[in-house]
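Just the one chain here, the form predicted on its own, laid out as structure tokens.
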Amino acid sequence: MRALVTGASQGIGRATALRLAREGTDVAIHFLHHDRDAQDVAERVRALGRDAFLIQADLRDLSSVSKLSTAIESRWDTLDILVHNGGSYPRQAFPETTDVDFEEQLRVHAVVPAALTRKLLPLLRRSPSGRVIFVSSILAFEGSKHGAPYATAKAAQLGLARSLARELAPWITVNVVAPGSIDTAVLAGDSPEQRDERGRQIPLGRLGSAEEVAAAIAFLASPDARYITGATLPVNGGLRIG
């Protein structure tokens, strides 16, 4: 099995790359910053007996599509799993946002993933079990105070994923994982009091881990999920039910 995981140097992407490697998958590790972290992920994947290589690209720029696809095509003749995880969550009050903020978030979370999926379709179709998995967010449903561009882009991503699920069947399944409050660098700025308050709002009483999100992604990438497409799997401890 072969997978491309975007945003794989830290957090959910890192945990996903390592989880897939443990389950027998070679991994292309995309990153923008944190090159040492990305190299560490590659070394850990190789220590698990799987192939790994790095691709640095800026998902805010459509030229990243060619860079990523060329790197994959030059190395592999098939691709089994494409995990769209890369992105950022800038926070600012709505009056302080600009058109550029919205355009940038839409490029990162919808336009570039659509273009990259299109570009890699020939390789995905050569797989006997092609999988496309989007890492969305609870904020696609709930909205985000001080994060309107991000929440808007994540909602657009849901529409993209559901459309692709209909169009790419039966060769390729397309699903979404929607995390809630996950203990990653995104929440690193929280004070202890803020972390405690987040935990109190969650029925299961704590933040989730990157590894728990990775487990959901790995399930959707597995043969056990072969009859699931167009689904959104919440990983949020009950923060959003329904």
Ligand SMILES: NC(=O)c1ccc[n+]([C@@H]2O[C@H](COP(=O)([O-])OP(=O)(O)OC[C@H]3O[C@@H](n4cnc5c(N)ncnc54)[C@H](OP(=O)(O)O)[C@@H]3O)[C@@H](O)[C@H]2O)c1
Contents of the next structure:
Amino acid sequence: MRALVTGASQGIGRATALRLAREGTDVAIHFLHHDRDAQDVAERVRALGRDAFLIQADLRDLSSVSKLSTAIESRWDTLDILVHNGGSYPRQAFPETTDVDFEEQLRVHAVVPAALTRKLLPLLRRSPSGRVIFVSSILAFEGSKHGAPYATAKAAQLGLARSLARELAPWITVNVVAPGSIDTAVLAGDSPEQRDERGRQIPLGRLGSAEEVAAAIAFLASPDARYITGATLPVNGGLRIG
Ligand SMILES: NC(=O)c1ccc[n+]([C@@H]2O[C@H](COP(=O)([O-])OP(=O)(O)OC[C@H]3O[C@@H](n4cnc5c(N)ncnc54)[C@H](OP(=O)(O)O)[C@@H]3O)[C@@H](O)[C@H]2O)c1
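Next, give the form predicted in complex with the named molecule, keeping in mind that what was shown is the form predicted on its own.
All chains and molecules follow, beginning with the one already shown.
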């Protein structure tokens, strides 16, 4: 099996790349700034006996689509798993946001994933079990008090995922994981008090780990999920139910 994981240098993407490699998958590791971390992930994947290579690209920029697709097409003639994970959550009060903030977030979470999926469709269709998995957010449903561009883009991403689930069936399944509060760099700016408060609000009593989200992604990528498409799997400790 072969997978492309965007944003695989850190956090959820890193955990996903390692989890998929442990399950026998070669992984293309995309990153933006953290080349050493990405290199470390690649070495760990290779130590697990799988192939790994790196692709650097800024998902805010449409040219990332050809950079990523060309790198994949030059190495592989099929792609089994495409994980749209890369992105960040800039904290911004709405009055201070700009049109560019909205455009950039929409590009990272919706426009580039759509274009990249389109570009890689021929390879995904050659797989006997093509899987596209989006890493969305609880904020796609709930909105954000300090990140309207991000929440807007994550909601757009949901519409994209659900449309692709309909249109790419029956060859390719398309699903979403929607994490709640996960202990990665995204929450690194929180004070210990803010972390405790976040934990108190979660029925399961703590933040989630990147590995727990990776487990959900690995399930959706697995043969056991063959009859699941268009679904959103919450990974949020009960923070949002229903
Ligand atoms: N952590 C949470 O609580 C949480 C909750 C809900 C949803 N999510 C979603 O989960 C996904 C992964 O987040 P994470 O928590 O694992 O964060 P993270 O540890 O900060 O990792 C983010 C990854 O995305 C890459 N990235 C960020 N902006 C990018 C851009 N403009 N172009 C290309 N790559 C970019 C980063 O690359 P470099 O490090 O190499 O720059 C990194 O590999 C994101 O889509 C995020 O919205 C996270």
